[in-house]
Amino acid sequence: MDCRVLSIQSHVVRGYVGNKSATFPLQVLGFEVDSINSVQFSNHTGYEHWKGQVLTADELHVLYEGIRLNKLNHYDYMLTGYTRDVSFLEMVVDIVEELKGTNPSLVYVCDPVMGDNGAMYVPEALLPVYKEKVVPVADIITPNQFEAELLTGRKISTEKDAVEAMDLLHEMGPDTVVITSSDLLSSLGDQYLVALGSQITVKADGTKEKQRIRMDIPRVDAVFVGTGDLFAAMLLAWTHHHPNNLKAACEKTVSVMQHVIKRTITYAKEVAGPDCRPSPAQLELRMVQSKGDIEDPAITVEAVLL
């Protein structure tokens, strides 16, 4: 049986971000991916210039309406990332609710992209929409530490704070929460960043159990774009293959990330030359070249059960 994903994300002509970051890896892992492009830009906005168009909430509705009229609106997964517009985000929620009406077992994977390092880079009006409408209909969410703090209203300074924040996020709706990066100190030193995850599963007898994990991930000294979109897509794929094992799903997700990033930075430094900072074009993710690692990642980072 085909497993079909509706992915509503950005599109770039050149490079890897949004749908360009998510589609190929999901297809390689056997998923059918239907993409709605929330923006169509020449390239990501980290370059000196970019041009393009932005899809409005009405235009999103028109596209979905075409899918619905042809009775093609049966999906197993829905995936969303960066959005700047309140009405667009509200339309996404309407679509999720309708798709869940058609298929109650649909899994909605949401990366609640709002900011990082203590600063929001989307309008503040999006926060209440995420809190009150999006997160309650999501099944899997992938906030960074700052986004988890925004959604819960709790400061995260310790691992205990992070676990409490994940529990609060569970109470809001999602059964799977992964804090993709944090400022927490790693026991391995400052060359590592800490990610944490929590998953509620229902056992055969109907009782619920919670699996919590921590991962210490090697840092890379470069700015990549599209890695968050790749992370959410890979978490979708690997939780599908390991539905009740967050540890295995996160190990494979993070290992894919590590392979892609390592290949990208090696290439970028080679092309840039000695003592030169690689350009945004040189730092585009080496996605096609990483096909083998996406399909069958050698595990580079092991998760610890909390």
Given for the second form:
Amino acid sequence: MDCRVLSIQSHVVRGYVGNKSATFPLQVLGFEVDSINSVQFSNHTGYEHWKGQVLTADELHVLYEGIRLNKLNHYDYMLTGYTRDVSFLEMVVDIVEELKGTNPSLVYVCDPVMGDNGAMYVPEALLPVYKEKVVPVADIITPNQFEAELLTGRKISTEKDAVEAMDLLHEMGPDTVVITSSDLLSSLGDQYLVALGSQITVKADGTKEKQRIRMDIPRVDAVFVGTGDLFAAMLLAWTHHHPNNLKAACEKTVSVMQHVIKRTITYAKEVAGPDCRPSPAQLELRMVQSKGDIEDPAITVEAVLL
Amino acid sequence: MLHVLQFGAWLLKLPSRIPVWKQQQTEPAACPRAAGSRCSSHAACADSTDNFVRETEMECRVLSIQSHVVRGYVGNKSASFPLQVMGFEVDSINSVQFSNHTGYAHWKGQVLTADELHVLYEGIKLNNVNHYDYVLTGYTRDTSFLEMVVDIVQELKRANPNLVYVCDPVLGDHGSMYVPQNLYPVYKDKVVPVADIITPNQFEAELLTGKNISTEKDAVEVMDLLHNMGPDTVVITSSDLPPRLGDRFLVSLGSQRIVMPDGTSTTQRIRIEVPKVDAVFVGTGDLFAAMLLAWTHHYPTDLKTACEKTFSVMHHVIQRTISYAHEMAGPGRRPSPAQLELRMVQSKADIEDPAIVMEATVL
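Let's compare: the form predicted on its own is above, so bring in the form predicted in complex with its partner chain.
Shown next: the complete complex, the earlier chain at its head.
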């Protein structure tokens, strides 16, 4: 495979979020990953302490210039996630647009990270940038329910609402939308959360069709950090291998997540001890230990075609 | 209606490639090496045929302080993936972030100051996670940065006295320095004394000891001098010594001093002849140091095997790289730096389980 990804995300010295979460799994699957670190922090911000430095929009531009001057600005994929700065995000958009100029087939996988559970955890000024500039150039997006509602201005209370929201998101740009988690009730009970996906594909005769799926995913009673970044990276990988089959791509992606999370929670509880809540350090994803599952995930969750 | 599988039900379980070192399992308690192991739950054991066995999960944490390049494989980009693929947890502090290495026509980026390095380390320390089994460092250009690295190593050694510091004392090659001259006394007086494993080339070994290497005997004396300065393991990664296998090879040497419980020491010295390749690679030294870390971890008192594995990995990666580079460049054309980037992700299987393609002789 000779597939090159440009990933612009955070770097943490210790642990697995941002580029730390995305790079190893993609490399293990054979992707060439070029990574621009938007920040360098000691660890993610869920620990008691964190320290480090951020990259400015200008510095991002300088790094891209180096790549461009060497005529190496050719990528098959671009991948972005958590960003806190408007000018940085706008520079990302400029880079995507230029890269799409050098390779019109480039696929931009974007996790439009803005918030969760009804509240934004990035500056509000990022919403219009995502809505008007980022999502329109994205090909695959992985919002959670809150982010899907924010971007479309539509509340999601039923599966029908979710499908309409995904249709609105398609109209904004991306042909592939995965709502990674929602409050919708699962038919399997409250130990499950519902994720949904929608993909526009072009058939052999040139007509377009939509594949819509729903997945009921077992909940885990812990707060993980970096799982969204891993999800977006693995969705990139598995839609690459199954470009017209969102069902297959999502089954692989969600299954990888399950394996990594299960291994992580088992380990965390073991090191924390009985009746002790695991710490953020103990809950870091067991990424290198999950290499086998990343390479070849056994399918543990099936997607239902809507 | 389609069923949803229950969590934990395994539909498909395809066998994954099982590396040589996973094929035998033994009870950790029975392992005579476990007592001398460096990592908290490490159990490496060699039976009489030198097939070593180990537990299914390693728990070994490396702090690697090296460069980051957006594109390509040098510094942390060269070291992290291979170590992770072999099961090491790699915490990485990026000393710089450049678009690519400096052998290209253009390069751009930012450097980390000694203060910023300290700040990052402080974050780790405040969270009480400043516990490492290994530290790994390479190319540095700044004395205050290097001095901060030494402070960090010393503190980490206080937190874990078994910590192993693997240091590539990058100073220059082919008779000239390519870092600022004032790094030399810092390496000599501060860094090497706290290092446990060093990987100088011949020029760096000569610089550090003040002694010229013209014969194998000189090299052995130089390695003994380096042992006296600190590190118990020294590998001279390349030299001008005449190879027995002919001029298509270069000579590397290694020396490992093992101190016995009764205070006496033995030294295992090896010589290995490595095929030369007609190209300039960047990042190979960083890959070498990382893989020497990994293979001395698995073979802590067998430098011969550790070096055979390490040099073999290098050979596989370099061969794959040069083949690809020539293919990309086309016949009769010199490959570019971009085309010569190490084929790292493509070499995953060789990294996990390198076929041994050269033998080291014990001197």
